[in-house]
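Quick heads-up: it's one chain on its own, the form predicted alone, in structure tokens.
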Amino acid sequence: MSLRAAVLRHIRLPVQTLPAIGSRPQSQLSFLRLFSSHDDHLTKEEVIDRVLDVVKSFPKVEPSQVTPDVHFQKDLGLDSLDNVEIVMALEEEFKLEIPDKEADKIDSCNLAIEYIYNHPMAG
């Protein structure tokens, strides 16, 4: 038996069920927060603008050379360490964590834009 199953078998947590929402006064529901799906997802234009701003603000980059199709190493002359620093700046800008395997593949603005636009938690 796995350790998880053994632990879960011995843990007992009390569960309190709430009656239907309509049956409680509004004042008692003030603690209840309803969540929805991630409907406020960024538009492609917002992602493009923010990715380009991050790349343009990188110290070794000439801002006039930055376009959505620019390649970090071929077009901007950056090395692999610079590439890692840009990906880290993108993670900070969009408040997400990009796994190392995926981060290694992001070597252009276009790939960064596509990855972030398709990420469900980018904000």
The other form holds:
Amino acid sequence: MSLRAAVLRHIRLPVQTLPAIGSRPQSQLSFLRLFSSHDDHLTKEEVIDRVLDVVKSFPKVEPSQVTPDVHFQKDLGLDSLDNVEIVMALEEEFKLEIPDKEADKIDSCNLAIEYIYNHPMAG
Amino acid sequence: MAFTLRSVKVPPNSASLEEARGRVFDFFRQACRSIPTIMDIYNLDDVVTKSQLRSTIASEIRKNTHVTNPKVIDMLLFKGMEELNNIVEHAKQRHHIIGQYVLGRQGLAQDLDTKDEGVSDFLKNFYKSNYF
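Based on the form predicted alone presented above, generate the structure block for the form predicted in complex with its partner chain.
Full assembly next; the chain just shown is listed first.
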């Protein structure tokens, strides 16, 4: 009986000291939110960088002329088929599938960056 | 079956050049979206990149930009779809793909060297006609 009480006393001790130590890990983890997907979107700089990289690595394009608001057909001198090809390259880079109606509207770097930034599935 | 779905999709006639051009872009997008499958089937990862294949497909399409008759465009699209179907359903082999779509741009080196490079202008004119 006394042994049991002694053992129980020993077991109870760690529970009492927990609140003193336990509060710190919780406050550190409170802004980690491991299962939240709200912080998952790409930042605008990242989108701009990756879009410009895709456009610059297009073989018919001069890398020095590429700016974030360049127009594919007017400024870079590409034709409509090249436009579609650039949109397909962007689809591959960001793992998206852009429907045809939207893809036809994407005519310049601006529109591409906007569309990708606003797309929830951009990866 | 993925490949039979593709070939059935081509409808009879395009009404205008605009509609035909829309169909060309649809075909191009479809071909580009099946590039990952193609690279996987034929193990092309160390031979060519996806963007090179895209450029190749675009230049093949561009070879026919001078065509203005929508019916001719429809016919060319039908042939293109057929070719795409054949490739995706593994009816072709790796050396076909490499020879037709990877190497085709600069040509096989031997052909370019020996064909017309060293021949003189006189001989070229001579081969063309009697009067020069």
